[in-house]
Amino acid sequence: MLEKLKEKLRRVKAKLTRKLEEKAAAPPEEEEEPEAKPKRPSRASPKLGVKRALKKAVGIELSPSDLEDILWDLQVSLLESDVAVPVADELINRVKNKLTGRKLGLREDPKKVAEAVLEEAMREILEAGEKVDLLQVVKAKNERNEPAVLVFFGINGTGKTTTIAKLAKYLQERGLRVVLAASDTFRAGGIEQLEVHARRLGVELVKQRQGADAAAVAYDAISHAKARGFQVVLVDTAGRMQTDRDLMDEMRKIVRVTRPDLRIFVGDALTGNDAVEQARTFNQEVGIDGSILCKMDADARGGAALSITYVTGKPILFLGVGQGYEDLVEFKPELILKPLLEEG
């Protein structure tokens, strides 16, 4: 699809350049001097950054047809940043509505106007939907003398178990007592992996043998937390493809038994549109309250975070930015807007 868009872009850019130069060369309406001959249009590179695409849009007052041509640049840039096609289309429509017929004052900086328009449209998506304050959720549950229960799910290899350990560290640093539930009883090394993390962090772990009922393990961990005064239970689950019906049924059972305060999807930012489809399916099957994206330090461009927020209507809670336990940062829109606004 990108190749078709780029080819279309190459064809329309020459046409657009001619239109813009004709407008720029025309004298003011009150003058009666003959219209200047337009200059020969130059060929521009088909790969333009998002900022550069929008800078062209604010140089003059644009008609809808002019703006439609310019937005091809924007669409290509968004797709190259791993923004899902439906999300890119929605974003383009919002930008189009904001810029059509817009005029600039003599003292306005086109670059600043362009950045503000794009940033506002993206921020609207990232900040849409219900906000989730994880620490407030824990506090509210603890005030009823009960532990907060957080269940995590996602496909294999996304870094889910390591993310749980990072979150345990995050909660520990805020004075909260945490217990881990090794409900990944399907994978051979799942229990051992979480056990290593628990030992390194100095947190308690509730486990059973491989092949045990995953929901029963989670239930035991909650009972243990209530009896011993733990404030948070983090439930690990087996990684599962969103198309695996048996494991999805197990996931629904865990949710029924634990009645979690938060259901958190853990995705790999590097998988781009695959992570978006996974989040969409998990949200449909068991419902999610928020997401955590891993591997944001490995050249992820932010499109997955923007797309997941749009398709689920639920916020990104944290970003994984490294291998250490401390490499988990609270999500802020600026962390995504910056890479998305970089030059292509």
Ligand SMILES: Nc1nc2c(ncn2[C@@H]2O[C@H](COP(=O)(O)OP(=O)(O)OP(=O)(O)O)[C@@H](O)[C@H]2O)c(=O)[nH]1
Second form
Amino acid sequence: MLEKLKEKLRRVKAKLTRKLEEKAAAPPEEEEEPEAKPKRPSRASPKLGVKRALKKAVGIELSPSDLEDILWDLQVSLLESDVAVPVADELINRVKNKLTGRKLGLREDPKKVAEAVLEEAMREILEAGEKVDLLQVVKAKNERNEPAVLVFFGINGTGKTTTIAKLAKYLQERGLRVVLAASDTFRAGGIEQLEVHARRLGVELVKQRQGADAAAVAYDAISHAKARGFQVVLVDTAGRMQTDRDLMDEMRKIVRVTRPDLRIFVGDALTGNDAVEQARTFNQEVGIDGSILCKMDADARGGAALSITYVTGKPILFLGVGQGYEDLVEFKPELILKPLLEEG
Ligand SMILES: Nc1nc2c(ncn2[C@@H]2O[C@H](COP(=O)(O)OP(=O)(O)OP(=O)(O)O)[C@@H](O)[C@H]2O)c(=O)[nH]1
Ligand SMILES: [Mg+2]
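I've shown you the form predicted alone. Could you give me the structure of the form predicted in complex with the ligand?
Up next: the whole complex, starting with the chain shown before.
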């Protein structure tokens, strides 16, 4: 996948370079209409940033070829912001459709128009699908005298266990009693890691030994919650590559046995192209009701949020913005759109 991205970038850059060379070789048409076509800036710096790419587009007529130039610049900057290739392609198509044939009024600032169009296209993707209100889901289940069951999954090291601890605190602060299920029985230290969080937060944890059946641990935790009147069960699971058949089968079993109210995909904001493949496979095999994107603090532009939402059609619920228990923020499109539209 990385190779494909590199190949695509190579092609994009080759095409841009070719265009620049063609422009340099062409007769200086600007002389007739010096204001109509600003010079293309140098590409010495590969990081364009969406805003800078848009700035380059200002003041030019949106003829098909100029539009193509804008779109290439935008595509490169989207890829640099970790937006996966198919999602960047989709965004570019949407921007193209919205801008094609668009007549700019005299008072309209082309930069603002292009910026607004890109933002609109991104927002369409981020807001697609029905809304999921985690607290409402919990409340609805509790009204039926049952605990809400939330299962978390994703590839290795994305932030599942840390997120569960953060969410336990978030739910506790809202007066809800939480049980953690240590269903990462696969990785050495997986159970202990969750146990440390449970102790620090003062929440209950249901566990078995390492190697135990993960679905059985989750089932026990749900039974425990029902018996003791707990309101939420958070099920931690082992990290697994979406290509690992056995562990994906195990994940399906956990979901079959626990019948979760929310199946939450936990992604890493620094994932680029692979976000699409991860989200697609987990969605097909397990089903995703919503996602949480961690490590947004780690120099991430948040392109992965677009990729995951585009593939699943389900919302991002929270962003992880650090390693502390407080570092969890409710998702709003602006939180992603701002860094994505920032200059590189
Ligand atoms: N900067 C930053 N680090 C995070 C965030 N969330 C998790 N981490 C860190 O990422 C590392 C992995 O987090 P875990 O919660 O263990 O990830 P996991 O998905 O449970 O990992 P596995 O169970 O091994 O698959 C830890 O060092 C966390 O502190 C976040 O939002 N920001
Ligand atoms: Mg974990």
